[in-house]
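Form predicted on its own, single chain, as structure tokens, below.
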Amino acid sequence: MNSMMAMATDNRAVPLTDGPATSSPLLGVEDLGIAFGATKVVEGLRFSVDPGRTLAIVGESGSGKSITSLAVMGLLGSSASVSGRALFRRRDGEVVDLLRLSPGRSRALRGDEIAMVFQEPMTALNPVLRIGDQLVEVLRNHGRPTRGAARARALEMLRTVGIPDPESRLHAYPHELSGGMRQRVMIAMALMLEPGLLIADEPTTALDVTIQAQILLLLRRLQKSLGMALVFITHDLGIVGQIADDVAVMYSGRVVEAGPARAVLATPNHPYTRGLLGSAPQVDASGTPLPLKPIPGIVPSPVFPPAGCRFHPRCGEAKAGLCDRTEPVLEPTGSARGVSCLRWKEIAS
């Protein structure tokens, strides 16, 4: 079973495959609602994900992608108020709802069997830590060899990740690394006991384009030889061509388009994804580059969220007395596929 989006047309998960499941996947969300108070960011959310196979959620800043990755990872405050079920299929085959574990066994769960890069390494890393004793600690933790060994192991992985002079590096301070090498640290980090889930939030935002190429090029690498799940949150559709097998595209907290990721970009059917695509620098055949097409607007805020379709105020598709009233569903489009707009096949065609 690929990685894939479910819907819900009648409350149901209705899964966007072409046959039967095979085997249930290695994480599987279902109807994720996250609130602070009365404020709704996410609801809804349905999604699931196979090993060895990478599930890349999209969307502006605001949408609810690192939300929802912090809420699977346990790693909400006590103020949020999380719904649905996160089901996780462990190494030992036990299936457990992420989002019911006691802190006890979520803390032993993160690092071990699931584990994530966060989005922007200099604070994720320890300021006043060296990189061997943060990457040490992670082994420490989890009970596993002792210090030599898991120096060792530390060692072993800033080769894997391809940091040069790794013997040195050890001994540094995240402030001495470049940004590339810091995330390079932070995927060594997370990669440490070899999960079977990685969730990479943003990890080439701010690297140039040399490096991010190096960064996705190292994450499909290790993902292939470790067989592990990926779960890649990113603004960037250009990136999601490059290393995803499956899209989800967010927008205000909810799913509007998902997908094999070559079909959802070779012919998105909703009119935010258009625009994603339309809003990424672009060349034609002659390396001319292509004007640029901005979305209007920003994303509204989840206090005060528009009526119906809540892309309908910086839609150009959008129809008066239809789009700004009725809210529509996530519904099947056929080849595993699913969009959340009233007016798709008309747009289609």
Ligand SMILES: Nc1ncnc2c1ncn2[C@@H]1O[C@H](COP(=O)(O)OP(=O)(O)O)[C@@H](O)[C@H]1O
The other form holds:
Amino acid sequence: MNSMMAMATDNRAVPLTDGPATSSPLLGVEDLGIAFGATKVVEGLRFSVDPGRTLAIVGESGSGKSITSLAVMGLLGSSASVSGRALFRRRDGEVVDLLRLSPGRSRALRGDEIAMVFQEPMTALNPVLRIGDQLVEVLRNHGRPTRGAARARALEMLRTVGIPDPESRLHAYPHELSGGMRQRVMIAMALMLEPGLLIADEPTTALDVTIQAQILLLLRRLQKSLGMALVFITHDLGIVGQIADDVAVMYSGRVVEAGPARAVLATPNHPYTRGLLGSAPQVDASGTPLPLKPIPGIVPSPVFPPAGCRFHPRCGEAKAGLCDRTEPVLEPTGSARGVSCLRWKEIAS
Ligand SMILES: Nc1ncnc2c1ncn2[C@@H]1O[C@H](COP(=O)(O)OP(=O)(O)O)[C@@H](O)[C@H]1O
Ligand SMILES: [Mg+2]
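Right, and the form predicted together with the ligand of this protein, after the form predicted on its own?
Full assembly next; the chain just shown is listed first.
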């Protein structure tokens, strides 16, 4: 069953599946809006994640991926005003709106049922605490296992994420580890309490390609073996095929295309998705790298967004009088897919 099923920029849920909609996603984000003062940076955002599946959220820097994940985590500061719903199904079956939890309940859920991994582990790890103490602290903040039991669990998790010689690493400080090892520690920390949902915000962006591939493999393996749902955030459409079941492509605070990753990558319907594919490193059948074709221009500032389709100033398919006037909404295109483009049918045919 597919997890991407309902997205729209208005208040109606548009079912994107052909069959019956999934009855109960683990996380269902509906009409999420995030504004700083009068500036709306995210609007009408809708996506859902089923238990045990991986959703990739892809888009260039500045498209609103990080603030979306912070809002869902309850970590967005009070300077932001948030609207919409983020319904999360807890282990005990209770459905809670993550956008409306008290700070105490939000903190209790974080780590325990939802965890997050950030791009730069050094900002999330405490530089003056040994790795082992930081891992143990996670457990002791949620219930009170004995020190011995917590240490044993920390050791087990370091082993699970592939850290060599984990006994001695328990005593290391974060700066004594390489970037890739630090990211493994972050993942171990996030998974200490076996959350049902892990949100990873550009977890491999700061790493070189070899280490990046290892971390992707690790996340994929852990997601499968723990039966956990994963929201994988990236600017690189090139790695989506390696990790995701489903994909939501974000542009300027909105979802512009969504559906099963394999189908979207094979036949993208939105010019922006095609642009992202063209700008990701790729090789042809003989292994020769294809020339990169970056998308011209930059992501618009949310302070002065373009009229009509927000992508039209950068779009080779834009039609004057249409795309610069009318704002498209995400519409179902069949096979659990959706696209937000006024011209997608014309372009496809
Ligand atoms: N605290 C803030 N105050 C005002 N604008 C912000 C704040 N945080 C992020 N933004 C704006 O929100 C938009 C999306 O940012 P972000 O979520 O970090 O994008 P991404 O993670 O996709 O690169 C950007 O235009 C950014 O400038
Ligand atoms: Mg970001």
